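Shown next as structure tokens: one chain only, the form predicted alone.
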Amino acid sequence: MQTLAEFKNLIHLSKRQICEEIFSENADKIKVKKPERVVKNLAKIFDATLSISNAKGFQAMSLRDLSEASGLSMGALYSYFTSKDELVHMIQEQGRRVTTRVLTEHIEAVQGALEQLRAVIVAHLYISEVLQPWFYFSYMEAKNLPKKQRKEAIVSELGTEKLISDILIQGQTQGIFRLTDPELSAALVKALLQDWYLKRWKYRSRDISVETYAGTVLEWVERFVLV
């Protein structure tokens, strides 16, 4: 099984790259046009947003809170987004894009339903470890998001489950997976994956690494799905 360090080296995902992608996708909305400054300040804004939100909630966060935590003036903040709704959309959309890309690449890199199931489980746990503040924020704040963003969050979660259920259906067709309800099974697998980034404190207190957790999840899932 791939280690977290190997995973990080493979995907080459950095905060800078994420902010560069966000700038590229939102260049028409961001008033500042100097790439270096934009990338640097976006990193400050997103770090501060996730930190404040995961401590007291996004809805409770004021732009003054964000200004103080990021070190940027209120006027500077408005150069990057026009409202909290636009800010949360930028954060959510980029996180979903990165996650979908990483999972898809890992699935396509291997052959066979069992190997693909292993790949998506490990990749999901590792990407949630790398982007843990975003995953925690996305789950905890989903119910408080504006209707449009809330719907997008639901679609994203169901999309991940569909990746898993499609692999389960493929394995059933090949005769290597037991005939179970693929959608329900995918939902149960997703719950195991979510437990890692929602309750990391529990596993840290028991000195359980993400690699150990991934190996255990794989063992449980394989015992359940394999013929």
The other form holds:
There are 2 protein chains.
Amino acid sequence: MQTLAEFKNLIHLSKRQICEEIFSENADKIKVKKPERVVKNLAKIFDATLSISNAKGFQAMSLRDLSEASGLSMGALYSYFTSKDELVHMIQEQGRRVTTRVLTEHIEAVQGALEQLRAVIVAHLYISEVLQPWFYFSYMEAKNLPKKQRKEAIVSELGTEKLISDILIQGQTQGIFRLTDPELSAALVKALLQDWYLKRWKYRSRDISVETYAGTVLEWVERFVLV
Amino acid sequence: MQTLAEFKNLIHLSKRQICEEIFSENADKIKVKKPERVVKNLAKIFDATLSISNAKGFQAMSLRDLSEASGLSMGALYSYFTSKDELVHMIQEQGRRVTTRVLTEHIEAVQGALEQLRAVIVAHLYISEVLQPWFYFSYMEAKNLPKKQRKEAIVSELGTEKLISDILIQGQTQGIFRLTDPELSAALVKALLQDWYLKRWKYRSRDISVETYAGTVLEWVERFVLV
DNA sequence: GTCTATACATAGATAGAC
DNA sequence: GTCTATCTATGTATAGAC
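Next, report the structure of the form predicted together with a further copy of the same chain; the form predicted alone has already been given.
Okay, now the whole complex, with that chain kicking things off.
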């Protein structure tokens, strides 16, 4: 099984690079034009947003809180987004893009249903480890978002689940897996994957590493799906 | 396996009864004195609170929202609680009391580790089905609560998990179960239990009944823990 | 017991100086 | 580009009539 360190090397996912992507996607809405400055300040803004929101909720985070934590004045903040809703949208959009890319790349890198199942499980756990604040935020705030963004979140949730159920179905037609309901099985796998980033405080306090967790999930799933 | 209908008959859990308990626990803080009236209005207030909060978040629910949805004026609301924090505390407290009672009763009703494991899994799924809005609320809002209440929520989370891990350990010493890490296994079981009430929209849209879900979880868990 | 009216604080957002 | 000062809306909570 791939380790987290190997995974990190493979994906080259720097905070800087993510913010650069966000900048180029939202260049029209961001009033500041000097790329280097934008990237630096966006990183501060996103970090602070995730940190405060994950502690007490996005709605409860005032822009004065954000101003203080990010080190930018309220006026300056509004040079990087035009409303609180737009801020959360930028964050959501970018996290989804990265996640989808990483998962599909890891699935396509290997052959065979069992290998692909292992790949998607491990990749999901590792990417949620690397981007834990984003995953937690995304899960917890989804229901509080404006309607359009809520829809996007649901599509995304079902999308990753379909990656898993497709693999399960493929394995079943190949005679490798045996399942009564691949969709339900995929949902349960997803639940195990999500618990990692939802309860990270618990696993950390028990010194459970993501590799240990991944190993256990793989055992559970394989014992259930394999013929 | 017990059905949901049988479970409901067994626990005699009426909304009315729950609100009566809340009343007697908080008689000092509630200004209205006529029991019948209090119970009726508390039910309206709690229903509306859970419904609005689960749609857009407790913090985003204004007391004007709550006033409109419950049919009570803002002034009247404050006859039943003295602050928004106290309202959420009443709700949390009561749900926890009911849940703990139901789970321990169901565990103590049967003998043997495997039977107890089955009992706690099914009971947890069923009680979270009956009180779904409360479970969802409790999970989603826990991190946004004031410090003292947040602690209580964590204690409660770890408490139910310990019910499971104790059973696992007991089964292991009896030679019925084989596990490398009972605590981690209990955590994974809990994750599966929680997914039921966290994603109920998904399971409902797929016509998965709680009995079907319970059956699948039992299969997964048994295949993993049994020697 | 419940209502309406209102006090007071804090929220998001913007204008204009630098 | 960023700041301070400020506008307006909305929040929680309460007072006092009924």
